[in-house]
Amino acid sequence: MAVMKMTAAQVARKVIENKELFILDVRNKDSFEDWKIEGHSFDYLNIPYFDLLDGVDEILPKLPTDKDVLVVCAKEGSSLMVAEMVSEAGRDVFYLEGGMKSWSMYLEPIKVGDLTGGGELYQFVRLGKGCLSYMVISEGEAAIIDAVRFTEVFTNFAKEKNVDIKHVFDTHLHADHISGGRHIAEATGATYYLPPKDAEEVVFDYTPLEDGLTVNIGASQIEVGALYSPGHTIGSTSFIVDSKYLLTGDILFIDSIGRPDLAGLAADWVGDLRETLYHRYRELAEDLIVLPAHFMIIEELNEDGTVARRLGDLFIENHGLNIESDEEFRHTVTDNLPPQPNAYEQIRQVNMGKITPENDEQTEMEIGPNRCAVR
């Protein structure tokens, strides 16, 4: 029988439209459990490579017929060779090309919606990392928020619909993921944006993204002024895009709220946490669309694919949004903190321009799901 590929692109489409997957992945279990391929409809069997070396016999009633297997592991190539053995057992079978760490890479654009004057807004969603970029486009001019390092999608993206990147931006200095805002900037010509607050150790020139600062791109509006929302990082800022969306970065998801520890400043943060959350977004109005620079389970990604919530409904539905006392909101921060992100301490560095890792090293700093999150 076949043994076929089957790309992140495609995994990705399926967890977009909902449709039905079995993977079978051969890592270890630790790194599975940390880890893995999720989808509204998909169903796993985690063996561990070297338990299948003797073949695949004993796992083959575990197997479905009526619907695709993909085989997974860390780099591609156990996969295949499992992938392999299924095969001659008898049954069609697919292995991920580049494993993983493709699915890691992997980013999907997503159109959100339109804007005034003929204007788009765009989500690139990284399933495998639960990062979220974003491109304004209006009138053949583009800004990008929260850019991923892959600058070549942002920047090919930007020439298939003819416009010209003047604008990025950085809500905040990550820790989670190495950005590729001012590498798109270098390669375009145009202006990178950090808040100066996050930006004190880093080495290399920038925009400060002030309080009251307002970028035109064409017909749009990018409003910053009044939306300086510390808590997450000192520096973290939101944006308002067309009066429609509030960009919050890593302050407000969907289903939790910002982390305020990834500094080693966590006693320092919460109060501006609780301050943004609590009083300054409680200011601006409930049809706000709410997009976050990160999502932490598949439950919050909507049919189309999109991670997007209207900002009053996250008032009701949020638990970190509904919390009465500070001193509650203290513990429930602090208490309940997920393992710090993996090598997020170098990924700071990086953003600092202090160190500039070799690609493959930066891929292995970023293996792994989002922990930029409490819940």
Contents of the next structure:
Amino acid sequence: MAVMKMTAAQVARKVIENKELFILDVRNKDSFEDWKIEGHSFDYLNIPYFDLLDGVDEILPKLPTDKDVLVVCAKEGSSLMVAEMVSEAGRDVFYLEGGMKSWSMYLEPIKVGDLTGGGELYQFVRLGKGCLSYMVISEGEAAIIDAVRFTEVFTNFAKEKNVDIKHVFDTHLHADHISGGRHIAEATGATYYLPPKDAEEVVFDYTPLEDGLTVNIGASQIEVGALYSPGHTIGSTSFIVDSKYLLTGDILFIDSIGRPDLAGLAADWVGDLRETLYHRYRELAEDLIVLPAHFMIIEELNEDGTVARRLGDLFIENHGLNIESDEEFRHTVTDNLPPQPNAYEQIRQVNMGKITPENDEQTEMEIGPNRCAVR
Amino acid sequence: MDVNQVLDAKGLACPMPIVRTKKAMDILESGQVLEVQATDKGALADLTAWSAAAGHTLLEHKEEADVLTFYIQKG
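Show the other one: the form predicted in complex with the partner chain, since we just had the form predicted on its own.
Time for the whole complex; same chain goes first.
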């Protein structure tokens, strides 16, 4: 029977459209438990490829015949080998082109909504890593917020939409993924903004992103306004777009809140995080739609694949916004934190411009989930 | 260390380092030692897990100039 290739883009459609898929993940057990392809209706079997060298007969009864079977490994080679064995045993089977490496890199642009005067807001969902980037488009101009490192995805999208990228923002100095912001700005002549309090060690020029800064996209009324909201990092800044959307960076997520420890100062920043979440955000309109820089679990995706929720709803539903005592809050965000993201210290160095690893190395550094939140 | 055979798997991508290692081990006698040289970074986790699962003993491994070297004793 046939061995067929499935691309990361095709897998992404299955996630977003809530389709069924059976994943035979042939990486070792630790890798699988640490990080896998998440889908609402996906089933899994994890058997390392090296346990299948003598044949796949033992696992054949466990592979369904009524849905697609996708063999997944780290880079592709092992999944292709196993897929060929499964195929020789008489089953149709897919393998994931480029493996988890390509899954980690794939970005799906999804329209979040229309803005005043014909503008549009897009969310770029990096399903494999849980990263979310944004592009605001209006009257031939664009602003990008929290771009991941695949700069061509953004520049090509801007070309497709026939807009010039004018402003590129990072809400904070990222620790879980490598920012593409500075490089997009260099390639397009856009202005690159970074919160100065996060940028004390950076070795490149940037424009300070200060509380109250506003820029207009296009000639119309679409305003992108900065709101200082420290806690995940000391410089963390949110954006309000068109008085309608609140881009929270890594401060507030749909089902969790930001962790304060990735820049090494959890104890110092707990108070800032509390102040931002329980006071600064409380003063905002509850009808704002929250658009975070990450999602952690697949349940945070809406039916159209976007990650977005009304602020007022999060005040009710998000556990991290409903902790009454300061003491319990401190305990929640400083004790029993999840493991830190892979290579997060190196990633910070890259984002400061201090080191410039080869592309392959950057890919390795970003392997794994983002882990920027506490629940 | 007494090495009975050396396998050069440098430059090979996953799954080939393990496929070759398994073939080489199949020919060795119990107690003999195979030295495996690989450059695929994934070989570390995979060879460690495979050795344990296959009943072999990973005696030692080291990394020098991007080359991973493993000494595996057949179980």
